[in-house]
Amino acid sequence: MQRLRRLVRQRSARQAENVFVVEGAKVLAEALRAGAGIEAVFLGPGGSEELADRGLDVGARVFWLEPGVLERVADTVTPQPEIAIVRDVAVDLSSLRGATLLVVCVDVRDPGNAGTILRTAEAAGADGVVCCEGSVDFFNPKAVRASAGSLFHVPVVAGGDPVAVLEEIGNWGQRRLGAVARSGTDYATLDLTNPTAFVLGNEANGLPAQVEPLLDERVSIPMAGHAESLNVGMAAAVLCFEAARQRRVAAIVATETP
């Protein structure tokens, strides 16, 4: 239990052991469905016996805990009765070569936003998400919960200097579009059917100056009213689903063209 507590609370412990923690029946079920490496499953009162059995089937150790134990370990006030230790699922950047839609996070700090970006990327059919150095740990328990299991279905690159990452994907032929609150090209006017990488910055400060020379274009989402900007997770959804819409329309047109 001391090890589990460390893994929940310390990024350095997760990185040292190449594992992370998932909480809740839904996320654990998605991990099992994706074939992720489940090392151990911990269940409190009311925990899913089905998930316990499925954990045993894949070789995980299963521990039933007494009332009050999970509350001393989890990072939520009222934890769900299922927690598991899962082996790292991050991929190398090189594995995304050939992708047609990527999301690159530069200095995104909120784990809830990280989870939303992962869910959006999966739902929109993105080929991967890159979490550059300086961003929140996408394997933080809160980010994992917020991803609702998408973490196991969309490739995630953890780390990499933002400049080096953008240089490499630019060499692949990806068009690197930096999301900015104002003064960018209206996203709806762009052709997003070609290989594209949306580059998202910090919630408060936007994209750092060091990545500006690596952007092929700056894009904005026009807004009415007095809002300064959209939440970065929401902005990711708008941009990714516009790319998905354009590609869906292009595919329909292609099938209807004699």
The other form holds:
Protein chains: 2
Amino acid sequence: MQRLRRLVRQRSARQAENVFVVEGAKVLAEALRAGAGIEAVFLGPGGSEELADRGLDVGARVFWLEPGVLERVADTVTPQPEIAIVRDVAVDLSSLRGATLLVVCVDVRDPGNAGTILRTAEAAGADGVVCCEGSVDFFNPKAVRASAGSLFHVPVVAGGDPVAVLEEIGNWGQRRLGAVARSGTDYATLDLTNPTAFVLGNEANGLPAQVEPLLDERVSIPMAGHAESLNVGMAAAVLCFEAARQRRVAAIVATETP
Amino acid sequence: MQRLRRLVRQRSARQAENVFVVEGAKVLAEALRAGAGIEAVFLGPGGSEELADRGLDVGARVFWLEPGVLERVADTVTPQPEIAIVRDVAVDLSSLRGATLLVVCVDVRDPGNAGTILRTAEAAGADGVVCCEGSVDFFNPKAVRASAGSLFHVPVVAGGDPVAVLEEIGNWGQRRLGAVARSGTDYATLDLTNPTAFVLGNEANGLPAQVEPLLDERVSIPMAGHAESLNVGMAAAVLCFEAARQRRVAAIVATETP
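Alternative state: the form predicted in complex with a further copy of the same chain, after the form predicted alone:
Let us now look at the entire complex, which starts with that chain.
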């Protein structure tokens, strides 16, 4: 249990062992469905017997725990009765070459936003999400919960210096669009049907100055009223679904053109 | 303090007194900026003297509290050192007649989603948000925090039977578009430049059967991958900003047409 507790709490422990922790029946089911490597499943009273069986089927060790044990391990007050150690699913940046839609997170700090971004990226059909150094660990338990299992379905790159990442994807021909709260080009006026990478910055401070020279364009979501800015998760949804919308339109036009 | 504690925790207490509670300097500043009626401001150690002064300026009673008092009142573990009792800002449904963009929440339960919807509605330029009976109280402290002050800038209708609300706004000529996870019309293929009301359902169960006959159309956000559905807050952002986008395009076309 000491090991599990460490893996829940410490990014360094997760990185040293190349594993992360998922909590709850829903996310564990997604992990199994996606064929992720499940190393061990821990179940408290009321845990899903079906998930325990499916864990055994894929070679995981399965442990039933006494009441109160999970509470000492998990990072929520009332943990769900399933928790599992899953082998790292992060991919190398180079595997995303050829992508047509990417999300690059520079210094996104809130695990809830990280999860929302993963969920959005998957739903909008993005080819991958890059979370650069300085961002929250997208494999921390809170982000994993917030992703609702999306991180098993959309390729995630963990780490990488933002400047180096933006240089590399620029060399691939990705158009790097930095989201800024104001004074950028209206995102919806741009052609988003070509290879596009949305670059998202810090919740409070936006994009750091060092990445500015590596942006092909600064984009903003025009806002009414007194609204200061959308949170970064909502902005990601608006941007990615506009790209998806434009691509549906382009696909229809392509089909209809003789 | 007993009264404040009740107002934080009990919807019935808020309704009986026609007030609600805002926490934190940011939201309180928005309330002041919007000219909301501030009845009382309570500050703990480290509370903003500037906000205290601005509270006095608008006729609020101001109380400085001993260390530890706010912690017993607020609903967060480490409350911000400003908390205020604000007079109800909800409006009547009839005041939204003539709206061109509305969001109607039927049975939205999560206060975080409520706050996100308010924030989205304001930023996308919606004319109002209707939270029907059965939905979470959009004036509960968690929703107020999540709205980041938007509920002082976008008109909110609290309550109302969903069927009666949809009948009334239908009589006004609002096109009522019910968001459904799948099998609805692609939202982006519809003309959203005319008076439009997005109708959002429960996080788990979607829209109740009773409102179906009152929808003019069922709309879905096409999704890639294994994604089950966007959460209701993200869906609201995608839908409202598509309406905003179409309206910007229409305004440009109108300007350019001689």
